[in-house]
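Given next, in structure tokens, is a single chain: the form predicted on its own.
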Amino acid sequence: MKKQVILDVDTGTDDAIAIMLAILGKEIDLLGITTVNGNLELALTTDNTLRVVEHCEAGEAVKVYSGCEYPLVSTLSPKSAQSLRPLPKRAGVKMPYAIHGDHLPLPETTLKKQDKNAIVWMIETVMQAEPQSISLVAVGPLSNVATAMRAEPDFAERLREIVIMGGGDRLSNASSAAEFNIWADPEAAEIVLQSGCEVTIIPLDATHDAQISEADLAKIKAIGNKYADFTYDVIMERIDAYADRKADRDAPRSAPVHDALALCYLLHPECITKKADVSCHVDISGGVAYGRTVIDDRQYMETSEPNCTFAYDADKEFFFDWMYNIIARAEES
């Protein structure tokens, strides 16, 4: 039986392609996307993640909707570091080293958002299910989730998982301690991750043991239908960007694609090589270390009692194998 998904993302160059793959793996009962800002504003976010869903021929079969344009507390404080702070409209603007653009190398959508909330319908969605019927990939900053969390309290509870990409132990992105995800609305992260709910966090640890280079990008678009092309793109524009923020030291011209492992994990665990239940919270404080993921792997301690399963590494063959064989599968109509 097909595992019933909800999918949260903030579009976002690799939550396209986790989106992509979603559908056209069939793997899943994709019950709908919900979209948060994140990567980029959320009206932006919604019109990519539209846009990904109508390349994909899935109109019909898979709503949007649209959640929260804001963090839950980081924006309010006026020396807030945070990128999502309520700023003048930036469609347009490429910001420095950006990693996404404003929208993605698709055409304009004809598709449009559910009039009802991303919250409101993912609450009513999870409740009237049955429980622990419902798997949630999030892969965007988790304000939606811990509203949703916070809204309803037997949301977490009647969740069957959550998949979170963020976090890392030894990586950071956002700040010198944080990875981008997480500082986005580390306060909703620490909600989620003090729900009761069973978590796994697919981390910058694990994403980046599994980068896609130019080479593997190659055989994809040697593939030669839509799907291989748009991978393609998407993809060269992550490896260029991580060339132009000397990103890639490790991995000369290659580049994560984060949200697609995520997916990957909950479809195929044995995608992780090496995981860890651990006790793990966010830096909430507002100092150097705001955002970032705190891991106590000392099960004796009566302080680290687990709450998540951490990824630490990861199988890059199976990983580009699996993204390979969707893609090549896929027909176009």
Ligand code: BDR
Given for the second form:
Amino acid sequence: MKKQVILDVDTGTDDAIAIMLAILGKEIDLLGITTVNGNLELALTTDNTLRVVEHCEAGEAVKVYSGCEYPLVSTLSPKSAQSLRPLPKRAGVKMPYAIHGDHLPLPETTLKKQDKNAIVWMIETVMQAEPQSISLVAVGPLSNVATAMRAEPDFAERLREIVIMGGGDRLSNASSAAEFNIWADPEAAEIVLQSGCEVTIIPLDATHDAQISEADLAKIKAIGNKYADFTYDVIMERIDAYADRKADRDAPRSAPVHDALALCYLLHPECITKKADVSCHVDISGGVAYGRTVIDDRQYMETSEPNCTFAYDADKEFFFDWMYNIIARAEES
Ligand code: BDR
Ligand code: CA
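Mind pulling up the form predicted together with the ligand next to the form predicted on its own we just looked at?
The next block holds the full complex; its first chain is the one shown before.
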């Protein structure tokens, strides 16, 4: 039986690829997509999500619900890096650097989001389903998921599992200490990590191990359908953005497609080649490490009881083949 999945996104280029592979791959029963503020403000992450759904010819079959417009608390502090105060009219968090344009390279869509709020829909859907039957793949800041957990105390235990793209052990991107999705709403991430749900974290350590190169992209482009063209355009945009970033200056031109690896893991856990059950918490102290995933591997301490599975390495070839085959098999009208 196919896994029943809710996809929580902040679309975004790599979210877009994850959504496309979720729809075209037909490997999951996609119950719906929920959107959150993150890479862009909520109206844009929602609009981009709808454009991808339309591009995949999924129409009304894949419903899109929008959720939190802000992180839970981090934007309230005038001193925090996430503070909105210098930009009062802009919703969401301030991106520390630009990697996603406002709109994906797709035409405007006539598809509309659902009237129901994402949090309400998620709670109703999970509470009405068989216990532990629904998997959640969360590839944006965890504001929606944490709000659902606070609003419905049984939400976490009714889920089968949560796969999160976020965090980093050796690597960071939004700050010197933190990865973007966790940095953008650190308190929400900590709520999710403390929820007792079965959580797997696909962090930067794994996604940077599975980077898509220009040569890989050329193979995808040669497939010659509209999904291949779209994949080429958005991943090339990512490769160009990464080429300007100091840490990757000497590496061959390539880019991680973070969020797609989280979906790949849900379906094919073998794409992760090294993982461990660890105690992981998020720094919410507001200092230089705000939003950092802190792993305690002191097995001898009672406080280091594992609360999640953390991925360290990925099988790049497996990930690429999975992506390639879905795009190559996809039918277009
Ligand atoms: C994560 O942050 C976002 O920019 C990407 O969509 C991804 O989910 C990577 O740090
Ligand atoms: Ca994302």
